[in-house]
Amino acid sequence: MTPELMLDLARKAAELVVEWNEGLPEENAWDGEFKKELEDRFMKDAPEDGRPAMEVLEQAAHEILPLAARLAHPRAFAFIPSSPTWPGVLADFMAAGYNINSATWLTASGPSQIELVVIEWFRRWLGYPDSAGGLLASGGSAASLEALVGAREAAGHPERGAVYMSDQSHSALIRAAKIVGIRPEYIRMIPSDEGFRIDVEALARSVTEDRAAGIDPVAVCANAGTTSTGAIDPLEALSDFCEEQSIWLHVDAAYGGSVVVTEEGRKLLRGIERADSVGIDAHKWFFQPYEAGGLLVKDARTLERVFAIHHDVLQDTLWGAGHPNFSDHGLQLSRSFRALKVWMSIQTFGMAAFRRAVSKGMELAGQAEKYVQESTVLELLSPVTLSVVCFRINPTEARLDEEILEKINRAVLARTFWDNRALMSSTLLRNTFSLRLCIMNHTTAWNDVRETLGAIELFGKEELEKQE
């Protein structure tokens, strides 16, 4: 392509983008298609020639990429959405142009000295000592899998080896658990309190009980923010007892671990910088784009004690002390230049908002919490903690049973996911169906949450009449 061409597209891809985010509050939070429907429209054979660039770019904007959750909608509470700064956005696109592989300081110095300045900042954020180190992933998935190898190894690698996490925790982690070799009959989840947070006597009483029986812990898994009700696991008890056992901690922080930026954050999980390995996504309530996960160990050398396997063809990369190779602290070789994102907007708009931004997550989360308290038709299920609140349909005077009231919220959830411009979704509490907002956008306002709650209020009313 020609210089000027290239920048016409760009221009157009930009102005594109602008208008859609621009756009997002008079749209629904979500759209889709059925799988039938596009395949008739996209399952074609590959072109032999080729089509207008601009042509190309049009129905990639309008008929593919509008086809999903708009998770940067300020009425978007299902799951954990997202709402990436501009700057983030931009950076990934330069990433992109500039075609960088941050494998190695050979292959992208300047991108490699971002990222260790990016981790950097985590590790103060965190309060971990000047010896942790870490890199950045694709998600709390692949940070998972690789604090769970670091364990393994710590842990001497036991043929019969456990690992502990609660009955909250995200499925990443029992996945992770079985990649690296946990049989599935070790993977011990440990009931959880009434607030939702493990049981720490529980969990002593299952150590206890695996050793007896010639089964080495691994690791202990803690939750900073479940994805469920964003509860927040006992840290500093946890940290007590795994290092009187001599256990592998990590922490899952890849919902919560933001709020650390913020000084109620830090009161809220305090224990983490006591933790072997931290995991943390800023895609999520540090508003970046996807993917921008981040790992952190205690001991910067336990990563490429395990990780660092020299390969012939790459000889040549090895620069000499001082200049780390991030290939040799996790599974991937070729990496995007994930740090330039969370470096770029953070330049541009400083910390001071970023920790209103992520204040005010929480804020709206406790003004929803008391709406639902004084509401005479909803009931508040879980504590607020950090951003999500659990509530369902169940008046007082109504006196339902629980199988009725599952069909009610079960409907209220549909109506508000085809009725209504906000997407929310739902969870189980102890087998309790629950209706469950996210509340995490920098771009939401009181009035997209007090919105959507009236409307979810004037959903279960009218179903309720459906039951006299």
Ligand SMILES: Cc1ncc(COP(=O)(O)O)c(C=O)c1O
Contents of the next structure:
Amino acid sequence: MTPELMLDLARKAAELVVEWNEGLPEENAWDGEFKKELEDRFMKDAPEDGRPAMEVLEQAAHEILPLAARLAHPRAFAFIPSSPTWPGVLADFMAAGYNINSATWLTASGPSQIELVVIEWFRRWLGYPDSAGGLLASGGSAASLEALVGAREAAGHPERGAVYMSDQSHSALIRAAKIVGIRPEYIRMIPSDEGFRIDVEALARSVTEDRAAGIDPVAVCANAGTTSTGAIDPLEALSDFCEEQSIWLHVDAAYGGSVVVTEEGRKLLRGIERADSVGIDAHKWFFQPYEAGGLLVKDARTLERVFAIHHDVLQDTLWGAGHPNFSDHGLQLSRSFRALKVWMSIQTFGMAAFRRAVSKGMELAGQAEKYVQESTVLELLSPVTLSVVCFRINPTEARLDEEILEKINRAVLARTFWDNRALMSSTLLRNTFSLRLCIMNHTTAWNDVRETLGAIELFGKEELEKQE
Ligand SMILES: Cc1ncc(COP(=O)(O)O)c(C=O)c1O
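After the form predicted on its own, can we look at the form predicted in complex with the ligand?
To see the whole picture, the full complex is given below, headed by that same chain.
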């Protein structure tokens, strides 16, 4: 390609993305298509001859990319939404354009140093000791897996090892435990209390029973923000327990970890700095494009001890002490330069802006909680700690049975999906169907939340009338 064409294409691509994001508020927060339709459109042989690049780019922009959840939409409240910063998006483009492979110091000294800087920032925000370190990963799933590899090694590779987590923990942790070889029957789902936090006494009982039966604890996985309700496990109590029992404590802070940059969040997550490892996702509440996960371990040497494997072909990449080869600290050899997006975003906007943006999510969730509590048709199903609001249609005086309530709330969810711009999802809270808003995009204003709640109330009232 000529430089002129490359620039034309890059300009066009940038224009399309900027226009797309500018237009988002007027669009629905979701679009999608059935497989059959898409298969007919796209399932063709790889073309022998190419076609004009501009045409390909336009097709991607108009026919492929819009068919997705618009997770940066101001009314994207489903699952864990995300609204990346523009410098973060450009960082991914530049890292790809400069073709960085952040595997080793030799292949990427500048990028490796920036990864060290970003990890150091996370370390300070978490209040972790100087000895801590880590690396960036694809996301919370990879970080959990890498953490459990460390935990298994620390536990001495027991034949019959067990991993403990609350019944609210993310499936990523169960999967990670399975991958490191924990037998499914030794993955202990410990009951949670009325606030959806792990019951530490039940955990202690489970560990005692296991030890008596010759089953060795490998790790306890704590939640710093469950996906369902945002619940934070009692991190101090878990740290006390794990220290006393010499069990690796991993904190899954994939969703909630970013709040440590705020004063309130730091208080909420007190005790996280005592964990052996912490997983934290910058592509969630830290406004970065996918993929940007992070793993921090209390003892930086742990990861290298576990993951470093000598390979003759890579012998030239050894620079010696202080020059980490990140490929020796985790799963991946070839690695994209993820740290650049975090670094560029923070350099551009400054930490004060990030702090405000994270706080805003918590504030809006607090306002939404109040709205739900004051509503005559809505019922709050879980206290709001971070930015998740779980609630349902359930007017107190109506005294409806659970089956009908579930039917009404499922209908409201479907109507919000089809008849409203917002994208909301649901969860099950001990088998009770719950509507769920996760409010964390920097693009979201109170009006977006209020109007969405208003629409939900209206749909709810209409569904209630159908029952009469
Ligand atoms: C609490 C929690 N842990 C782990 C994960 C998995 O993270 P990822 O999707 O980045 O792999 C998620 C994803 O939503 C999450 O919310």
